[in-house]
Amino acid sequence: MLWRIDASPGKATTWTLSWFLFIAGIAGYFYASHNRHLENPDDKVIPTLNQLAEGLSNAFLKPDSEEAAPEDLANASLATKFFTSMLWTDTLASAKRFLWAMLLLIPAVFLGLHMGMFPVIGQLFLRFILFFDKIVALSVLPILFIAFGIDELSKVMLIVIGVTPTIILDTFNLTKSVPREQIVKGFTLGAHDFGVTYRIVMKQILPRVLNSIRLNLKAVMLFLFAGEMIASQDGLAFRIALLRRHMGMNVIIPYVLWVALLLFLVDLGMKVANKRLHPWFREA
């Protein structure tokens, strides 16, 4: 019986179940689209397949009208059109902010590690980080714009403020979870403080820290989108906000799916890298 706790679905059943909701969602979308266009052929809320294809073509092959005239690229190759398209331009702008924010999360990992290993550092930072973690990052967005302007720094700082406390506290808790016996054993074998910290504790917690960062990728993009939608001249969220004013759902939907695909690839890349770097690691 498939509904029992000890059920073991075959390959065909597993494949069907894993794709069922995707197929049902797509079928439901086009059913709703068909019905809306029967009532109003000019409906833009739920685009038809042809409208989505046109939106994909505009996103992937046409530049922003403000950046380049269409006739300049009329005879260009598909590759040239793609690398000058508004989707590629927006992706590069958002990717730059995303990468800067991810790099700035590295010090957060080291701070959490040292807070867990060195009591003085833990006592100095822990209460402040716990308080800072309760501040809603979007509530300080006006302060960031006043302090750093509306350029790149304010958007990157919004991501860092929104995600850094979580990463610090997660790393701190993971550090504290390492059995004390292993730390004592390291000292008895002649290791010094930093040797125990980096060669025993950090190696054990790093796979779980990377998984924690993976789980926060969506939060990173959430804060990035918030900054871009409010004050930006480029980026994926800026384009979605701009198209919303014109009801450009045939382009917004491809943009949303493109963002999901990019996040999926980043998550997959981190998962593969984690497995390659730590082949001994197994989830509990």
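Residue numbers count along the first chain shown, from 1. Each form is matched to the other, and the largest set of C-alpha atoms that superpose within 1.5 Å is called the rigid core. Source: prediction; values computed, not measured. What changes on going to the form predicted together with the partner chain:
- Core-aligned CA deviation for Pro9 between these two forms: 2 Å or greater.
- If you fit the rigid core between these two forms, you'll see the Cα of Leu38 move by 2 angstroms or more.
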Contents of the next structure:
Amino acid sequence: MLWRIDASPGKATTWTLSWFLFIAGIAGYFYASHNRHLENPDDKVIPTLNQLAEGLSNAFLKPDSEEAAPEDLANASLATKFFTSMLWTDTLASAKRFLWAMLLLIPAVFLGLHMGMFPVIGQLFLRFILFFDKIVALSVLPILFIAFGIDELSKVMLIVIGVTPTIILDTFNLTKSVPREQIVKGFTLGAHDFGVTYRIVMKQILPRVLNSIRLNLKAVMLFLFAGEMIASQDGLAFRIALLRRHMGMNVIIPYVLWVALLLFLVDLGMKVANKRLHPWFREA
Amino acid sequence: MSKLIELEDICVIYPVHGQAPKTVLAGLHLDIQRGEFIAVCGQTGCGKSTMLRLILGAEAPTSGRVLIEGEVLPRPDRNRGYVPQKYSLFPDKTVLDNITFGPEMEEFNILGRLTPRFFKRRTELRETAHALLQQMGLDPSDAHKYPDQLSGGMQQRVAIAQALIMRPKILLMDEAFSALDPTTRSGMQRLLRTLWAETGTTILFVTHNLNEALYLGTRVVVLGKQNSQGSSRVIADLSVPADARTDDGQLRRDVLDRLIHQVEQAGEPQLAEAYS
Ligand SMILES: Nc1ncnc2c1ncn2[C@@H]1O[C@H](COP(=O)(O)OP(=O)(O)OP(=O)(O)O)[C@@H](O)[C@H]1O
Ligand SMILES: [Mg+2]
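Could you output the structure for the form predicted together with the partner chain, given that the previous block was the form predicted alone?
Next comes the full complex, and the chain you just saw is listed first.
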């Protein structure tokens, strides 16, 4: 019964099944860690719970050790410690780049919308962007470094080059998929080109555009991390790359999980906002 | 009476990918007077919707001219209302906002929508919309629903209200009632007749149902294939006399026979058979 495609497992089964791999993964990890530490108590590759705790407190509660530590943090509150911690400063640095990239997606959405609505704009950009879309963003990284230097701009540009063509083309296709009747209807109701574009078409595609951006969050992060790992003085990926040299697995693992949590929260936030802003929208 | 719409020797040819172009309409002539209620019939694929789109200005004929009050108009405008069969409502707007959308768009630009005058006007428009909804037999509680929360019949009524609030000179309806059950449908037919009589709007109503056409229209136009060719033109054009129906609502046989005779004459015996 359980293996049939029309099986309907109960609550307990569902719960057990969906958490099973998490539990198994964690158990497997600590089993491996324990075994390695039996052979070599100083092993750093698979840190034990104690080592992880130490790494966590280092990351979450202490500032970057290479920087001059601010005076008497020892008896500051937990919140103060957290907001001056290495993890938090890294998060802020990455978040700034991330937000810049997200801001630059707004003009991309507008470009896609206008390409879909105005044939002349579409003809001007479509072929070019289709071509641009095929460029492997990481392959132009050296060019970016030469053109924009190795500071912030080239990292943001990497994200822009990597993600905006997809968003532009997605928005373009979504715009095109709005039934022609809706546009004609708009004209018969006294709307002109911009009225139809913004008040009818844009409103209709916006929830789908947001979903498309959500799907592309992974790509944004990917390019952000690539940029940070290759050339950066701060940021989450910079830290992970740096710690690799010290075999700092007990900090890398919390960092990886932290990044996953952040991305999950951003995605969830956008999903909830989308629902709130567009109560009419039913996901197909 | 003055001619409101003139279709002059219309020909519509669509390019078909990898095949010979398809001639949908050829040699189509039709004059429509102000205030007429034209019911358009014809087999599926004969170009009824295409003809509506031409009058609407959503499409230009390959050759020939579409004149509205003697002028060729390049695109749809607020004087020609449209109730398409599908996608007639804006899914992102509530019923009320769907209905008031037209006047709001027409009277206010983006900046104008920020002024107090706009909010005052919107209150008025919403009242008008409520009145229209009531006239359409919709419940006030439906006003704040989204289109996909309504049944097909309710959606169609909202779409008509949405078009009517503009007080268009011409109202084009494409199989507007075909998705409705018989009871709702006859209710809507009565309503449309009343609205037409009250507003004096010229209506073009596409339908597959000959009975509906003869009930609604003051004139029934049948589009059909010319002998052997694939393209359509007007094969029957009948003015429906005011007394076409007996008191108990039955259609007079001779009216129907005249129409069938015209269809037969045009060389469409199968269609004639289907109608009788
Ligand atoms: N954009 C287009 N490109 C190519 N062919 C088209 C296009 N629009 C319509 N046609 C063709 O034109 C013919 C007439 O279409 P139209 O939609 O006007 O028919 P109709 O009489 O409204 O049919 P129905 O009763 O099924 O709605 C059809 O054969 C259709 O395939
Ligand atoms: Mg049709």
